[in-house]
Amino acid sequence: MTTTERQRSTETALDFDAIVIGAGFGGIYALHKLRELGYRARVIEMGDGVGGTWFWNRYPGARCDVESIEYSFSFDPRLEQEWNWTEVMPPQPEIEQYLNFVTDRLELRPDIQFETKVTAMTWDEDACAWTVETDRGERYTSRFVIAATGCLSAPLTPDIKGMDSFGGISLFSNNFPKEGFDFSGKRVAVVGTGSSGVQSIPVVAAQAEHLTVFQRSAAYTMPANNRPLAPGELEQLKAGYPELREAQRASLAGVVRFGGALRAGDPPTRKILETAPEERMQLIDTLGWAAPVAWADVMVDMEANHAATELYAELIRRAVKDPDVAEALIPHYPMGCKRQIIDTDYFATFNRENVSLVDLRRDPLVEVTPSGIRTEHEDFALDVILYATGFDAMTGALNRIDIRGHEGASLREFWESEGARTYLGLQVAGFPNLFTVTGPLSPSVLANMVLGIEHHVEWIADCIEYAREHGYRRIEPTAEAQDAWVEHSNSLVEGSIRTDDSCNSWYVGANVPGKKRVYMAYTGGFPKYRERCAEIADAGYEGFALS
């Protein structure tokens, strides 16, 4: 009997070796990896199907901003070769279908408990295990918990006066009906112009009798350049998977291609402030929507950022016919402050006769009425309101679970008072044996999520194996190691556009009233991050306390 087998034989009182929360990319890969290593594992999923983000986000036009062949698992060549993508940039239904294919191909479904919400988790110091409670009244014990809860999975419901009084139909992009919705012949409002709003608006406009867009903050967006894959193209791409995966792992953001073309391998070196204004404008004709971001100084110098924004403004003025509408669509915050959105015909949609824009900075929204929406200057009669108001990012999903660690400490209260603090985005001091997949202060939302998920799941599985093989039952970061990682992560964004006072993005929690303002993603790039994680593991999990 091996050391691991002897250790397992003493744990029959525990229900599971590991409980995984969430059945998106992270959850299903974690389950596969744990089962492959012989662990007793169960996934607990709130929805009635797999998909995670791509199960819940089924709003009109929902599409990924990473190419389909790169936004896919790399751990099994059979999956790469058997699944056939149809478009360059994958739409939500196809990603959901892909994750169902993976789940069934790997026979994972029997170990996934659907339509169950984890409500509380309590660390038992004597047993060195977690007690996990669900909304079904169940209580499970598990040595480890892996939170694959997603970075954008805790929906925000807007606090707008009179919402419940509306006599028409209210829809939410972050919980859109599975059966879809037909906007034909209806007077529709879309409230919000983040990613879900930008992607929904062209689709809704093509159906609705009239669409009114209520915009608080204009969006930086660029064309997705999506198209169906050409005959023979997918086969050619599949043949190059080994080289593509190697290039992905060496890339800063884990992405090699965009819109069917190879990305430039090296970051730009030319500075916009060292380039004559007329030359900057000329680049619009050659680079198009890439012109504003083709500079080395835009993210570190506010004057350079303003110059790049003026290039972006010129592109909008050329795309939108009505000068007043074009000016309202020009963002007022720094470029790079928020996540770049990809779109299909977004600005062109505002040239349609059945589309109008309300700039809430000029005409604030007052209330929702039984018949529509009232702003300070106008009443809008509506049949449907689609709220595209986003998520409590990065920490929201875990904060909605009552997680109690060492000596009853609350993870929610810790993050609310201190901001999102982790070690490597993988664990939090004071919460032993709890791992987070793409947690705060990992590359997560700044990189290819699937690549990051694979890396995290494999690192976590190796860590659990190491602990078992060496007879450890408990692992957590030291407070000193966590503090050092937080300080390192913060140092990478200090003085940049991302943390400027004028930058109010969900990266810093600014979309959630009262949320402590900290930058929640690691900006050092995927290769450096992977290298540091490997160094820590090779050093016997440096910075972690094993006991």
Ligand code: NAP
The other form holds:
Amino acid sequence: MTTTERQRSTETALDFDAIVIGAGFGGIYALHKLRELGYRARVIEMGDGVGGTWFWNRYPGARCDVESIEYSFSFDPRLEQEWNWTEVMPPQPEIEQYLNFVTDRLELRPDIQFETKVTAMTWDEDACAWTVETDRGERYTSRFVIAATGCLSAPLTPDIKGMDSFGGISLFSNNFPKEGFDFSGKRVAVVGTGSSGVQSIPVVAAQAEHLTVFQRSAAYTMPANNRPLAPGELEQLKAGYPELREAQRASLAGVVRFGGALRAGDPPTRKILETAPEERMQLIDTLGWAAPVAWADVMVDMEANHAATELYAELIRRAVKDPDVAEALIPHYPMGCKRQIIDTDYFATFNRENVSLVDLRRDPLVEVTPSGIRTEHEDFALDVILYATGFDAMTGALNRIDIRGHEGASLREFWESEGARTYLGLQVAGFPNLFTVTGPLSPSVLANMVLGIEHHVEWIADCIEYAREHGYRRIEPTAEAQDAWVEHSNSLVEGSIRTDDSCNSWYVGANVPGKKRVYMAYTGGFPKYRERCAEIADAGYEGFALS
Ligand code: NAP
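Having looked at the form predicted alone, could you now put up the form predicted together with the named molecule?
In what comes next, the whole complex appears, and the chain from above leads the way.
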């Protein structure tokens, strides 16, 4: 059944009740939810398939760091039971297949317009609606716009001199060829050692004739401990779904089962600074890669953080045979400041004969040449360069659309001058009827994304229903409510490792030259956040102006 067949809307003067941007987890669920409620909705998607992050990031080794059983929709038990995961940590192809399965199962495809980019959006105060423009020259009017544009979806292409002159093949982790790429017999470079680089390096190394890793900042990474699900294991997990979902919602990060090396369910209580140095080191033998992270004080006390980093350094020294390479792989910034990465065979890869590491802090990258990469000390002849250089996170995707709200105000200019400001990560003052799924200053990237997305989509759908029932056509946060939320969100991270000057992560926008430094996720935990959102809705959407 398509939107038009089930519509309940009376808004015939507008093309749509809601336009949803993006067909990843967020867009797919938003479309389903809105259609269920009888709204005329359309998803506009840049790619030629569904998946969002999991459509574009198809680099070798791409895998989610949340267990498959938890990284899936919870809103429909039939979907949970019908889909079969094969591994503990889901690989990219399987997540993409899963999202295609959901799309087809819910018959969503007819209402998704593929290969179309939203280029501009203008708020029309008289019509109380958005005009949405696309790169195909279309102009749609819609009462609401739901930006399901993703947190890490605006690729950041590095500004390296000579990149375009390279005579070999340039690949990008965040826009990897759909047909895959065979690295066999090739001299390959990977530039970037964040999550994407760390995941792809072992897989590329296993194929390439030679792999040179160009590392600017070393990675804090630990084994994913991935494995195929054992016979009968999936059935058992599926039987426990109701309890699992409940536990997920009650947990700080929306995650209960931790497949990675560490991560005990409860926050640790023991302090590293109150533990004798010899005992800390002994813990490496018992806890392995969990030893550096299992402490209560590492995220709030820099001295504790340094002590934990020492344990991490020791683990790397044990894993990597060449002492110089091991030293270069030890991070020189606080642990926990960037995203903790999980990997498969990352450090062991540097013990391979065909892999070498270039530490760009000691030998800076000068330029890309027609035949390879030149650093200050050396020329590297290459056939392929794989850039895994990250994203303009949280605000990037929306900033790439020319969004004009109340009185022509530009969202891009607002965020560029003031930093990422929102109310609850759901709306921005001055931009009525625009909802952001897992927007800045919501738990988003610090929680299980799928759970965060479901929560937001359901909250937004309830809000739209409330507006319809009460005859409201316009909703936006008050500037005061937004200011208070920004202040609250910022106050939670002030003084922590995450916002320390030495911590230059994408969470604070430090990877984008000139981006205003703001910690862009809400760190108060998923349960508290949900509670606050519910209270606000129950109080008649407190802090929002409805008219
Ligand atoms: P990233 O974490 O931002 O890493 C980018 C890497 O490229 C960094 O090592 C960075 O060095 C380097 N880099 C950037 N520009 C460079 C330049 N001009 N020259 C040399 N090196 C340069 O990006 P990402 O790896 O794509 O990951 C982004 C986020 O996506 C992750 O933190 C995670 O949240 C998510 N992700 C998750 C998964 C998963 O679930 N398993 C997988 C992939 C991504 P500096 O650090 O020095 O800037």
